[in-house]
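First comes one chain, alone, set out as structure tokens in the form predicted on its own.
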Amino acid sequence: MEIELNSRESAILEEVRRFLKSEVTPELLAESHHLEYIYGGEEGRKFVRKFAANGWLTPCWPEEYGGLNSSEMLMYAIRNEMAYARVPIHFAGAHMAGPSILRYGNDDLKKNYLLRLASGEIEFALGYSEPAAGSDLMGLEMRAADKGDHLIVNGQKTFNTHAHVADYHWLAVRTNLEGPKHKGISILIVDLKSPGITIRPMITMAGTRTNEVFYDDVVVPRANLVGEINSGFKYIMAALDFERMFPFGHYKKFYEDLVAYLKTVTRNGMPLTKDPLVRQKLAQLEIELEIIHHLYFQLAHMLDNGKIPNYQASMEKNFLTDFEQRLANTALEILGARGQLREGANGAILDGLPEWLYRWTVIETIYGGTAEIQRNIMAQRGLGLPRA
């Protein structure tokens, strides 16, 4: 599938590419890498505010909310260019919560949050996972007691990645203990500076940070309730579909850098890229990159035609995260022992990125719903198979 842009959108995409070439600094790249490409660090905020001032962070949103009234295809193309440039690409607010507010929020919520999200002024953290529930969102237990003009929230969340750099929590809470579990969940927008909130770090095997977040009698104004009370499960499902639309530009950039490096390494008097076995491995990766290109832009095509991708988003997420592991494994197979040297070590190849990628790609299969969850969605909603 080719990227389908009109002349105005093609001109915007070219302008984005020029901007990225001129504005990305070594300091921004270093921060982005160590924050696992989430938004909220000091360098990232400076960059994104300048970037978003052109309407490029949310181009497919209406102009009244900071967008450009463009197609989703342009939105996807811009996100992929950002990934290729290795700047922040995970925007829980602009790309996950924001679209849900557009669809389900009332006028006050749209007025209070959408322009600030589109401008990069504020960022959200997703507050879904809990210690005893994991990816089973119907099993969440954090409670919010309805007190009329406000709610009182108590409980614990875990693996809330943006929480230490975000401004607000997109929080899933249980507001009704009676009846089916999926009919007792609500979504709240919570200021993370509210009294009673404690954020503690959890360091991943890749050396990056996620968080556990504790709520102790936190007061949340009822005006921060998204949509209807007890209807939050369908909003979460919609937001998760947006979360699972992963750009792939950063992995394409890694692949290109790997090939460029291998051209400089000789074995038996010829570059490694001329070795038949190495060529076969690289060709396989390039074929899979092309498949991901089609899966990714298929999602934009569906949105532009009035459909919300569901199992198709799981297909893209699952294939991409499996590919990432094959990419990292293949790189280390070809590079040998030096490929295992970490960033900063003498002789580290590509600044230690192959070694880091090998650890990081394990985590990617868990974020946004585990690979097992994605396969269940594809089986049940895509193939119509019965629940096991």
Contents of the next structure:
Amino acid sequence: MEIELNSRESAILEEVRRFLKSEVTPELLAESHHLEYIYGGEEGRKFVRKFAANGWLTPCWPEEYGGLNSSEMLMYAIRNEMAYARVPIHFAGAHMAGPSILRYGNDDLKKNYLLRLASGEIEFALGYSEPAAGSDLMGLEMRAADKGDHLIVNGQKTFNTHAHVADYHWLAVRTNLEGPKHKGISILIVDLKSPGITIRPMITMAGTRTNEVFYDDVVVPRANLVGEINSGFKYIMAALDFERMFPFGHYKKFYEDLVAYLKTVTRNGMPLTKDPLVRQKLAQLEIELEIIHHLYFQLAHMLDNGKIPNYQASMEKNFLTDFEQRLANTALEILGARGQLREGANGAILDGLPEWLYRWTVIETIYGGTAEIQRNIMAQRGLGLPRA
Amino acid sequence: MNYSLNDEQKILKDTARSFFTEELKSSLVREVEEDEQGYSRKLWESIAEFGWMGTIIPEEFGGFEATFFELSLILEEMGYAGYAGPFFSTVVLGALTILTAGTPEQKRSVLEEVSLGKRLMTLALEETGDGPSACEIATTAKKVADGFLLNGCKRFVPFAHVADTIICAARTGDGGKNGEEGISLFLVDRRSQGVSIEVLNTIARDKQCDVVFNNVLVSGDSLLGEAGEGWQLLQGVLRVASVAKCAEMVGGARKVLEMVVEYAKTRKQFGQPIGSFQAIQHHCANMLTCLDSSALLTFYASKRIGQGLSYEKEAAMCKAWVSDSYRKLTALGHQVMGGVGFIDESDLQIYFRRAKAAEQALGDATYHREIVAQLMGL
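For the form predicted together with its partner chain instead of the form predicted on its own, what are the coordinates?
Below is the entire complex, every chain and molecule, led by the chain shown above.
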């Protein structure tokens, strides 16, 4: 499959591939998997600092902030290579908060955070969801009282995935109780070591960790306010568009490993891959991967051509996360009872990845906005259907 | 990959869109379904004036010498407008096969007339309707003193009843009765003695035919390409034709989605446009996904064919996916439109029926997934 890159960028991508091949250790892979491919663990930090020193973490950022002035296409290609190599791919700082600071932050914020994000020195955690505000972020209630040179924050967040490994919180808070709800939200950057913050684990059925975070009179300097006060909802929406760009390399790698494994399996005296039903299922997945490739790189193409992928980002996220579930389920269907064996179990196939994916891929269709919310976005932004 | 059209391609697409919007109203689409010939002669002549039959035909034979990609843009607009007629059979199944296999003399004698819209063509290949397969070809071509004698029955031959020339696949060799060896292609005049044609009554009311060859004598120079190599010659043509069919389907899918979304915005129930209901929005979003994914695969496969790159796997993936997606999309459209969509007056039901016919044409999803599996080395 071709990816349209100029010769400089193609050379960079080649270097990235070589680097990944030589630098990815079993320890990093284990940590990355354990942390559900988020960044912030010890091995991940070691790896990413070396990786990011080349500008590869944020290639499409300006050089002065640690980027390479490159295209989105290269950025998408690199992220997908990282996913294929199964190293951390969910960078809340470099890929979500960072672009928002680049767009909406003042010079001080840019100076304080961008270079450190681009070099992999620091990581952010997104602080959006609350017990009563999931997909409907406008309903968030965590309060920040404006005290002039600082704000005092109180309340609770939930499903803040990076919070236990990150350095800063990219925190959405309510700063105005009057007027329309979406005009009372602000974004603060909060040092997660600030007094008054408590982080508690929530363990998912895939064994991964997300968190609830409690704020008790936490003091945040006013300098850490992003953009205009009460304009935070706009910034969140923009950042969500970045978040919804989901690389597919991890799943492509799993699929390739699955096919390679199935070629070695014989059932009823016949190679499994000669079974017409198995062939049909694998071919269908192959086709769906091809579509995801196009949906993913089309987003980069649009951004490079000055277009905003509004519904297309949702479509890509949705298609991929639906595909992941089909992939995991198809793998278990073909593998039969052996597919349920967990990592380390006697006879576990592909290190137990099939059954883990089966548990994990459900979560993917919820994170970043549920599949249903994505469909609403496609209908409303893509097709102009009216809101209820 | 570059997912945009260049300026010339945009103009071609816009021209085709406005031409068909103007010349092929819904009333004419319906008339054509009832018409015995299955197409509008007047419309055919207008299309010929644009020279679109010659899109991929070299200039020396009166064509434009554009690539398959440009042809796919025209086909998409035909699908959008609900065009039914012998364009596909003539240009894709006919002219493309001649371009692939014909001698310079055959090209000269046939392609110039095709470019001008003066010769209609088709391809008589399938005999069972299980998708194009060499194994099912039982029609024979026996060498005789002054040529070949054709005997056999072909099914699902589009527009054979009006085609001037039928390309017929038949066995000349006796070595490989069931295999891919020994198949040859012949140019047959539809009016030849011994050719009998019956139009089949199909779901889409498109003109697919049974063609019986009963001791049909064709001359030696009607052999297309080398004797015994017909199947190998057809392989590429069939793959390209599959993508061409997908282009039509993508056009149809686009039209259906527009039709349905328009309805959802205006139709009110419970005091609001039904398009504001989440159930309807999710149907429409799923339709949009069906459309965009189909369009991307078709775009990519067409582009590769146009650029002369390998396309076997891309074509098979494309036809497998689009066959299923177009059917799903039209079915979802019915869920949105409710009763209004399934009565005769609705255009949706026309596209719904045609989606099934297009799904079956040139091999359905199961057929093409098996090809993908083979190309994956499974």
